[in-house]
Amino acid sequence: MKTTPTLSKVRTVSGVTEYKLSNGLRVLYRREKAAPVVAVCVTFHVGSRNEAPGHTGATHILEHLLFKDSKKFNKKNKKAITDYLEWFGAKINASTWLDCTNYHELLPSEHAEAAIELEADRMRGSLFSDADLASEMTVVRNEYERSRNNPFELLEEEMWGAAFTEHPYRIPTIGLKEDIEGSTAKKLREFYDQYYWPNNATVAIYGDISAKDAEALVLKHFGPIPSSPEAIPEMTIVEPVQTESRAVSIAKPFGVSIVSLGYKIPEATHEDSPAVLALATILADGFSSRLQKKLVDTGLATDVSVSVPELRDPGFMTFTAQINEGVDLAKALTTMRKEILSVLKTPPDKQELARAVERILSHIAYDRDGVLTEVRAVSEAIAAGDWMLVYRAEEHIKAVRPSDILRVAKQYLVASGETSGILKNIA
């Protein structure tokens, strides 16, 4: 006996209304009338974090395959997924990372149903085959080779692989070459059937569409989809505490030399995360940052950067510098380490912290500039464990004090938790 799907309102916060469909699908809706467009983003709570040994790269390959035919949208009925939506003027794409996969569209408001219907159909109706997999493997292999031939990506991947010994974060999202080559449509279908269900997804609908219309379209297209027949598999691996420093060294003819230092950081929802972000900004984000002054302004490096990923599980913050030709790399790494650790003796004053906070606030504003950019930022927050991270970010970063910077520096910038990396260019 079929039951009528229901959509229940959970809460409205910061102009966003959260709903839950009776099949477990979570829905986020926000009305924005600035332009006659709608952004639709489906976030599946599955990324490379959820891949079992031997199946690495599965979420990324599936990202490609879900652009192939589905039951309602296919070449035979002249509704090929990408072509059909682009005919309406849609901008359509997807991305895969450690904690999630998302599929998103931006299109004129009057065609919002087309995007919602498509996403509902390929959630359970994707028709990918061995032939489709074979046609995409050239693209996937090229992406893999590009990642191995990019010096910055290669060093970063090797450092994550050294920093994490048990947790799946140690494997890059692109996957291991042998697993990519061993992929079959059958294995990928099994993975799809484990994770791609409404009770393992969140749909965000932002833009010039009324709540009544959005609710009706969600009920019409996602409502009939059943929940998963089995429980969604949980990833339960916990990374052991790192007790000694680790190092990675690469020598290749890349044309550039790079040094990098990485430190373990807490998950995105942890109360220390805003202070960690402020610490990273003070040290390496922008022309006024400490590493810029110590490495670039003195001629040791041409560029410095920092990566502070917001992840569901405890992650890894990396400071990276492209070193000038002729500079001793070990000396550059030592200088970088000394400058990073100097924050323990010379914590930021109110003015230095204020500059960092303003820079972060500008990034936050950029991430909410337009409904497509905003739903993608929300998708990342969903993946990290709480969609409200996007809307609380400003409040949280403004609450950081100099004493918080010193506290998190002592907590996370520890020698036993450090992983260093050197990529030396050779002729």
Second form
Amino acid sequence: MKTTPTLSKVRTVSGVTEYKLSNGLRVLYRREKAAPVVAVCVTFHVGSRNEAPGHTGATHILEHLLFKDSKKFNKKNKKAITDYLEWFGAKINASTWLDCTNYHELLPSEHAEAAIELEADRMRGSLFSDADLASEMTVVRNEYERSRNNPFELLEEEMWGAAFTEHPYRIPTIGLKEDIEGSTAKKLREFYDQYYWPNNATVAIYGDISAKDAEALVLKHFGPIPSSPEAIPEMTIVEPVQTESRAVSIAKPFGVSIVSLGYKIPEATHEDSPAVLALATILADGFSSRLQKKLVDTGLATDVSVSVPELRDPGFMTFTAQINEGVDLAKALTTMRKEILSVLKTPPDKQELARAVERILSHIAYDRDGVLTEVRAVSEAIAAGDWMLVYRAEEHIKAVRPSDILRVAKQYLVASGETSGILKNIA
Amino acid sequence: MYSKLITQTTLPWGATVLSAAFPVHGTVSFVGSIAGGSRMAGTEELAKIHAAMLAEGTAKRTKKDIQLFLDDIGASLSFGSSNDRLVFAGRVSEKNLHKLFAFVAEALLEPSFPARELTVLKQREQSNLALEAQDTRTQASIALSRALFSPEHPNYAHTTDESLAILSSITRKTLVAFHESILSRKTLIVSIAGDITLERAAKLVDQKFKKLPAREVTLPEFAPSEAAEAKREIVALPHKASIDYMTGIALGITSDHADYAALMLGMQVLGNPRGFTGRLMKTVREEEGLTYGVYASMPGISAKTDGYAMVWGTFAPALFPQGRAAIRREIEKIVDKGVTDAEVKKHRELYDAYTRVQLADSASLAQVGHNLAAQGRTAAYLDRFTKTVLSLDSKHIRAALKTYLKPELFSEAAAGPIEKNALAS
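Structure of the form predicted together with its partner chain (previous: the form predicted on its own):
Shown next: the complete complex, the earlier chain at its head.
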């Protein structure tokens, strides 16, 4: 027996209203009249973390295949997915990472229904076939090769592979070559049928559309989709505590030499995360950072950077430096480590922390410039476990004190949790 | 509607200030400029190096000091150049905008052009030019622009070898002389979008930039280029995997011309460069499978500069003859038969949608505001032009295409693994 779908308000935070559709779909809505456009973003709570051994890369390939035909949007009825939205002037894209997959559009507000209808249709109505997979494999292989040809990506991936022994974060989202080549439409269909359901997704609708209209469109297009017949599989693997330092070494003719140091960090929703971000910023983000002064200003490196991914499970931050020709890489690595750990003896004062906070606040604001940028930031936060992280980030970072920096440095910058990486350029 | 979104005022001493209110959590994006660029410099290389050197040091601050200052206020700032402007752009919190503008004024008033940084920048640009020499698309583009325009015209491009020679001749003295020749508050435009009012924007620009000199700056004149004869240019890069092909014609009109809107929409029907909605992608790519990308555009055109109409395609060497023939066929077809009413209706609506989607963040709003002012327009122009586009019909478009696209006068350029006589027939 069919039941009428219902949409219930859950809460309103920072101008964003959260709803729950009766089939389990979470809906986020924010009215923004600054421009006559609407951004729609569907986030599926499935990323490469959910891939079983032998099926790595499946999430990413599936993302590509969801641009092929669906029940209502296909070449036969002259409504191919990309063409259809392009005729409304839409900006369309998608992305896959460790914890989520998202599909998003920005388009004139009077065409909001086109994007909502299309996203609802491909949630359960994708018709991808072996022929679609074969035609898309050229693009997927090319992406794989490009990632392996990028020295920074290669070293980063190898370091994650060493830092994690059990958790799926050890495998890059693009997947292992043998698994990518072994993909079939049948296997991908099974993956789609496990995870692509409304009760495993969030749709964000932001822009110049009334709440009444947004609610009606959600009910009309997403409402009839049933919940998954079985529970969505949970990924339960917990990474064992790292008890000794690990090292990765690569020698390839890339034209650059790189050294990198990584440390385990808590999940994005952990109370220490804002302080970890501030610590990383002090150490390696910007021209006034400590590693910039120690490595770049002294001529050892041409560039330093830091990556602090906000993830659902405990993750891994990496400090990376591109080393000048002729510099001993082992010595450069030692200098980098010494400078990172010096924060334990010389924690930042209020001024150094304030400078880092100012930089982070700028990034937070830029992440909300326009509704498309904002829904993409929200999607990342959903992946990390809490959409409200986007709206609480400012309050959280402003609350960090110098004593917090010292505390998290002691907690996470430990030798037993370290993974080092050296990529040596060879002729 | 756009005139309500982007407002502007002129300060008593000449600067034009534009503002677009847009909620970005206490931050602003801005784009500013003074007259200059490659037309004033005489070469693109001098204009480019001059602009980049403004962030390398001032009488009061070293490059390092500047970097630390930008870090401290969480700002981004870049200097660049266009055909006729020296441009500065960036973003910062509204509360720190006054500090950033004070620095921009300092960089304009007291640049030190440090010799050491000039050497480094020139080396970096040499590396970029070495890459450019192997880039098939860039080489085809340079060859086509030289076939269509005279050396005095802003759309004429130097060869990569010429650019390298010009680059090596740039000295600190050249930069100082060029800087003095263009520095003027009278030509200043500053466009700001974000959490700011026009009143506040105008006050800040007045406070920080009024001290710039009030010099008269006149851009050099040039004669418009009209379609004359078809030329064919080949750049042989035998080790590359694919061929970039461009075919085009000088239009002899600026974007202020009465025919511009119809011609623009006709070119959009032919080969809309945004996706799959143009005829070229439907036929040459989807139906015939000859290329990955093939698009039509009108580069180098503005209210002050006459531009050209062009089609670009990339081809595997074996498919090049068919690909070239398919492009020429589609150009001839659209000129001969025109466009359908259904195509015009869809593309009119598409143009309107693009404009709206484009203005959906502060950085784009600041850029659009600046570009309008740089062409002597206000936001009301956007309203008028959109209205004009929405009123076009297939007759207007066919007439414009027939007047300006003369297939027999299209020049061609190709770069990649290609025979010398590949464009002979």
